[in-house]
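The data below hold one chain only, encoded as C-alpha cells and taken in the form predicted on its own.
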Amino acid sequence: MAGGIGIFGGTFNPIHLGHLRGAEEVREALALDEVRFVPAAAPPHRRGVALAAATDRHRMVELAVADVPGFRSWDVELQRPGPSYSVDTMRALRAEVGPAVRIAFVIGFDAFREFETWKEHATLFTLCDVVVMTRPPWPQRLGAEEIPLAAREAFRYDSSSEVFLHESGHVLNLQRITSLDISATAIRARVAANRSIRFLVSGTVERYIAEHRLYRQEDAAR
C-alpha cells in the first residue's frame, strides 16, 4: 500500500543527520506521501533529562526540514498541556485525516524494546501501522516476543510479506536503514567542548544552536 503520512516523533535534542537519512529511507521505502517530524514537548521518558526548550527544539526541526520535499514540521505536542504521549498524536492525526489515510508510526528498536511501558500501547497498534528502524547489526525479523504482552495476540505473523499483521488492519514491520554514528548526546558534547559539529547536523541547526548559545557548557552549569 502507498501514499500516507509517517510520524516520526523525538525529542530532536538536537535533530541530526541521521535523523533526516533515516526518515528519508522509511518515506522512501513504505513510498509515504510525507513524513512529520514531532518534537515532544514533554517527553515522559526522558524525565530528569536537560533538555533545550521545546520552542527550540522545534525551531531546529524546522530549519532542518525546510524545503526538503516529503518533510515538515509539527508542533502539535507543544500545543498539549502535560506530557507528549504518541497515543495522543495519533488519535489528533487520525481525527484530522480520517481512518482511510495509511498512517505509519516510526520508532527506533531500542524504544520499541519499551513499548509496554508507553502510555497505551496497544491501542497505538489499532491507530496506525508501526515501523521499527534498526541500524547494523540488523537483525533478521522482529520477534514475536518482541511485540509488548497486551498486544501480541492481536497479530500473526505474515511469512510472504515479514510483517506481523494486527487484527485492526494495521501492520508491523522491521525497516532496516544505514548506520549513521550520530548521536544528539555527542553533539551536545561537542558543541559543550567549543567542538565543530558540521556535517553532524544541517547548516541551518549549526547555525541557530550557535546564535542561540545552546548546549554550551558553562550555561549549562548555571
Second form
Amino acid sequence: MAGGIGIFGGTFNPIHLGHLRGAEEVREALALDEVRFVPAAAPPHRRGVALAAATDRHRMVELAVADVPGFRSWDVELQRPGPSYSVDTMRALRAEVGPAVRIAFVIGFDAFREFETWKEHATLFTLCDVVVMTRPPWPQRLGAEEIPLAAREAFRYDSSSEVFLHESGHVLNLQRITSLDISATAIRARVAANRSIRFLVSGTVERYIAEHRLYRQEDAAR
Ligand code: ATP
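Previous: the form predicted on its own; requested now: the form predicted in complex with adenosine-5'-triphosphate:
To see the whole picture, the full complex is given below, headed by that same chain.
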C-alpha cells in the first residue's frame, strides 16, 4: 500500500540528523505522502533530563524540516495540556483523516523496547501501523519477544513479508535504516563542553542552539 502519513514523535531535545535520515528512509520505503514530526510537550518518560522548553524544541523541528519535501512539524502535543501521550495524538489524527488513510507510527528500536510502559500501547496497534527503525547498538531483527506482552497475542508473523500482522489489519515491521549513532544526549554533552555539533544537526538548528544558548549548563549533558 502506498501513500499515507508517518507520525514521528520524540523529545527532539534537539532534533538531529539521525532523526531526519531515519524519517527520510521510512518515508521513501513506505512511499508515504508526508512525515509529521511531533515534539512531545511534556514527555512522560523524560523526567529529570535537562529539557529545553517545548517551544524551543518545536522551533528547532520547524527549522530542521523547513523546505524538506514531505516533512512537516506538527505541534498537536504542545496544544494539549498534561503529559504527551502518543495514543491521544493517534486518536486525534484518526478522527481527522478517517479510517481509510494509512498512518504509520515511526519509532526507534530503543524506544520500542520501552513501549510496554507507554499509555494504552496495545491500543496504538489497533489505530495504525507501527514501523520500528533500527538503531545501533540494537539488533537488526524484530522478534515476537520484542512485542509487549499485552499486545503479542493479537499478532501473527508473516515470514514472506517479514511483518507482524495485527488482528485489526495493521502491521508492525522493522525498517532497516542507515546506522547513524547520533543521540541528543551526546549532542547536549558536546554543547555543554563547548565542542562542535556541526554535521550532527542541521546548520539552522546548530545556529538556533548557539543563539539561544541552549544546553550550555553542565547538567544539560545528562
Ligand atoms: P536522547 O539522547 O535525549 O534520549 P534521542 O537521540 O534518543 O534523545 P529522541 O527525541 O528521544 O532522541 O528520539 C525520538 C525517536 O527517534 C525515538 O523513537 C528514537 O528511538 C529515534 N531515534 C533517535 N535517534 C535515532 C538514531 N540515531 N537512529 C534511529 N532512530 C533514532
